[in-house]
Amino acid sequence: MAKRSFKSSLLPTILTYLGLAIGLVFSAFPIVWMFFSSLKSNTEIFALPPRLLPDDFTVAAYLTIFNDPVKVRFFINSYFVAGVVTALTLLVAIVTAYGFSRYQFRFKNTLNIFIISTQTVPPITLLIPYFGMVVAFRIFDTYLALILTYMVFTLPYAVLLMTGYLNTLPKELDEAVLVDGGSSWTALWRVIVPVSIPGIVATAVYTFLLAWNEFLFALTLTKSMDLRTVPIGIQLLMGQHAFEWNEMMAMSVLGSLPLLVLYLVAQRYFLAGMTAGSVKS
């Protein structure tokens, strides 16, 4: 009886780990293939049958990228745009979320519904209207066009995430500051924000990922090479008659590293913020 019970409890565990292993292979194999392909020559990538490990390891693709000022500029643009979008999104989202979390006002529920509904609109349907607005305001092919456009997509989720997290914090924190003669502004920046680091980090990571990886609007709203971002730079390596696959893989690896490092550094805060922000007290 005990042996049968042990087997019945062991089977779900084995199946669980088997499913996780299969998922890991499907998730990790493309990344591993991308990394080793970046260490091959462009000729070796087309070798038949395909091989995972290169015959001759080479970093020529990486050196080509680092020695090309145009490609380096792609990374600078991505860092700048994603960094500014993240900072501005956090600033607006924190203040907005504090208002939604701590105050009752007219049309509050309507605004909440509107913010949620914006997440259901496919971004591609807004491409032509945004292009027209950007041209009309004469900010086409500028950093400002990318920053404002990206914030339209990052702000709604950031506000929802921060509101959910602030709802988990007791209102007694604000009341203690008010009793001591402070203002709501003081309560927000000196009390609420310091204890909301997990939620802020989770929001920052999500915002940075979205801005860093965006392709469609970066392609449409810019035309000069000085303003292109990493996703556009990778696409530009696909020429009319030849594809620089090793450089594409190398640039993809370099483009993924900041996101990986950011997540690993902020993993503890990110998971805590996502978990706490999903529960309303």
Contents of the next structure:
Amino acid sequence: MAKRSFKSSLLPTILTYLGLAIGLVFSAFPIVWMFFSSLKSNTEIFALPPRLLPDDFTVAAYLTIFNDPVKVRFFINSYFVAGVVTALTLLVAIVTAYGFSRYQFRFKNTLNIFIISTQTVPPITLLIPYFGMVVAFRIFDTYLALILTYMVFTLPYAVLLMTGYLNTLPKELDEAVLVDGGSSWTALWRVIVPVSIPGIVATAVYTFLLAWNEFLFALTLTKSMDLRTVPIGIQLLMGQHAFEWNEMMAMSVLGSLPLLVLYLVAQRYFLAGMTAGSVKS
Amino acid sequence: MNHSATALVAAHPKARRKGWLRYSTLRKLVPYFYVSPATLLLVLLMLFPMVMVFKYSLMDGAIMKKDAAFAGVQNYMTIFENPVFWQSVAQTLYFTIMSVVFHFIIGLAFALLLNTNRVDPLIRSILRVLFILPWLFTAVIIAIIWRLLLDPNGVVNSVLMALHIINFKVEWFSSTRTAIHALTFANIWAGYPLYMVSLLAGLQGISKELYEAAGIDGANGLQKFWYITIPQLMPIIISIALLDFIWTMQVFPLVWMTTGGGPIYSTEVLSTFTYKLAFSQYEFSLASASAMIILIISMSVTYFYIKHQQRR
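Could you output the structure for the form predicted together with the partner chain, given that the previous block was the form predicted on its own?
All chains and molecules follow, beginning with the one already shown.
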């Protein structure tokens, strides 16, 4: 008996821990390697045999970035564009989600399908007409071009996420306002929005992530260094000084930092955003 | 519902005084008022551009020529006659299918490992946070990390040589034999967390009674997994796999930043093929035709996705 219980409890536990350890190396090692590489000198990065920890810790790569106005500008641009996109997306999504969640109307299902299918439209398909339109409207190489076009892929998620969240709120909440003679518009901003903060945070975090990571439109619809965002900045540096590995890694660490911080602070909101597409709405 | 809409109208005394519209009509307009901002924006940013790209694809010299002429399906013919296009199709399919399969396998394995109660809850929740990390990194950064790790002088080669798995420095991203596999591997690394998180949520939603009932009937662990866990997770698996298929098929930054489609087209995928037509060769009409082909493939898979979502 004792032997059997050993087999049925200890062995699976050991195997589980082993699996988790392998998983940890698989998921975290590349990130840890990136981080420590950013603290190495360039000559040490490809040292043989490879060592994870630098012999001489140096923050030189970070200082180079902070002292270069062009690189600092990449970050300012990314924060600005992602911030504005997030604010505008939230505004539009909250209003739209309220309509979806509180009313029945003709074409509701059609509209819902339209919004769901916009999630899957290939960015490369939109890129060519965007390029034509942006040039025609003379907004090529402006923040406006980026902000406007980013909305096309942040909005569908934001609307779906917010609708899902508002659906969980009881209708009595806003009906109380209506009974008192208030309009549904008042009910939305005075009652629904304040109690929807968790849903709004989830949506904001997810929208920010999408905007921060965008690459294709930023690459094509802007040209001057003054407007380049972090992903494009990194790509340009890669082309220019392909061998400044420590600086590339430092840029990558700094470029991931806002998302890592958001993730650690607002973990459950992040997960809500992440599974929005797959979990039934 | 009714009564909330009435209240909204009642709150607009002007509307009542003017009386140019009956309450019932006005009341019906309220929901459209709410959903119109997003609808208008998406029509403007989505439907209109789609019509444009379709128009471009039927023209000769779109964007570049002021008086671009109608060309019919000529651009599509030119694309279909291009062997690099078909090579890109094959490579996109390989990249996508391998990614979806391994995303699923790794995502499910991690979800199962994190779902057992054999492990200390604290360790479990810390690992849960760490296992999602790859998903947070933008494609450009993922590309750079893997270019560092898979550099001929990088740590992967060093470890593989020390273990005597390989005996020379493999140029993972710059050899035509390995580039597509290295690229696929990097994408597998970056994409499994979506499955992991969703499947973990799914696992926690399966009723314990199902397993207990099966246990009473004498089912072993493998049988429980095969006859309860998998069927219960199936709706989530199908949803995510379809979405993942569509998104992975559209991959651009990762390829652009690791191999740029090379060496000698060996990692060319549909999106890099299209991008180069437009922004390296300025063949916007051909690129539009190619982009339309990608759109049609995506939309056919989207059709199944939506049908599946509506059935759930």
